[in-house]
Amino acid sequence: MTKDEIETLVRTELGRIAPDIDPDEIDPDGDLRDECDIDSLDFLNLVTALGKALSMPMPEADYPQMRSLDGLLAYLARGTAA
């Protein structure tokens, strides 16, 4: 999966979880939960949806790597490159 495909997937899933947020206005280095005004359950739903879509385990221990949009995209790129 390409970087653009991963980003499209993430933005689509964010749109499902936080429909009032414009994904283009998310600060890529900001705290993703704050940027999207989502709680821990929403974040878990996001991670679960991405893990299923990419057939990729995303353990809770790795959540700090997914704190920002850029961090999440980099994490997914590494995970899908293997």
Contents of the next structure:
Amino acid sequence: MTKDEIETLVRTELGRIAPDIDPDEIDPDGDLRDECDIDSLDFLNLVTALGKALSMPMPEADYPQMRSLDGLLAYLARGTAA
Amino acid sequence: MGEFRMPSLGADMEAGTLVEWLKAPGDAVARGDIVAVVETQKGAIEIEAFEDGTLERTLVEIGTKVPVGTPLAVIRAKSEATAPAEAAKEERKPAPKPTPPVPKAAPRPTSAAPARPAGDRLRITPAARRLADEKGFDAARLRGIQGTGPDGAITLSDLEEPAEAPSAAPAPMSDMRAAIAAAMARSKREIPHYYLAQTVDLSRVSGFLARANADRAPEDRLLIGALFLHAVILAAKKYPEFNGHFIDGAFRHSAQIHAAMAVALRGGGLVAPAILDAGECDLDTLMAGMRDTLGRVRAGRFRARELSDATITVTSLGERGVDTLYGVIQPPQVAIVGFGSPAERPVARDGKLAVALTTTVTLSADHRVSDGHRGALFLRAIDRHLQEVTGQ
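May I ask for the structure of the form predicted in complex with the partner chain now, the form predicted alone having been displayed?
Starting with the chain above, the whole complex follows.
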């Protein structure tokens, strides 16, 4: 999956969970959960959806790497490049 | 012959608008089947049948707003023989033609409301969609209407009431805000609250969660909120005076525990639907119940019993909220347990200062039913269950 495809996927899933947030207004380095005002269950749902779509286990221990939007995109790129 | 009524949906809702029949006259209904959907201030609510039988006839037209307690349909119980001759005769008579609901005034979209971006999906409830179609509203016109439902969804009342002209006057309360205001004002007027707090060390809980979740796929992972809820349920089994309803001057303990979670809605407002029979759930079942309930809350649709039957409520402002919060009891319940955000804080341990993950658990309880002494025991029981989590 290309970098663009991953970004589209993440935006789609974020839009499902936080339909009132404009993805273009998210600070890519900011805390994703604060930027999108999502709680721990929303975040778990996001991880579940991305993990399924990309066949990645997304372990809890890696959550700190998914803190910001840019961090999450880089993490997914690393995981799918292998 | 049973009447199927508009149920009470909690202290704050007096009426609902029938928007959908999911069963037609002659259909068999089983206890628990969803028979009708009503639209309320808090979203679309599914109403279940309470007994097995056959839907004999409906009594209310779609689009009609009726008060709580109004018979909506007649359900013939399974045990009853087919309708006696008299009833059958009565049935052959043409049903009185119900008067169609008349909108209070011609709907008029406002130009003051911010229009949604064209690409954004329009949020509108099924009933409002139907009315909009009847009135021949096109998509552009609907986009100009500021919805007052969950997530800003357009509801029936948004189409029926003329929008206010722009003015300096403060905006009127949304239906949701009015519902919250009514319930909370009643709570503070009628319930003599007392408040207790207890700091709880979460080191064991977080260790348990890390171990339990390490090998789990995301869809099977547990959240700390499920452990909180579980601990409250276990404590409520031992201290029954915190689980039930205070109605007509008397406390009625509930043998079942229907544990409600206060959920903030995107765009404002909150609802507190219950996980029914949560007292029977193990941790994984409880977590699945939370996911299911919250998913339906986000979609703006839940079941009547989830609102009307809650026996105790748990509230938290999430993992990134505040240190301590004291809930306001939802009448007719008698207790609400609050969890502050877990964070690393200094604690004294073995005579030394250490750092540990802690939370502050609070209890707001009804002094007509219990006292601080029992409340303290209840809070300590919650603490104890969280310390014993590894044993589950």
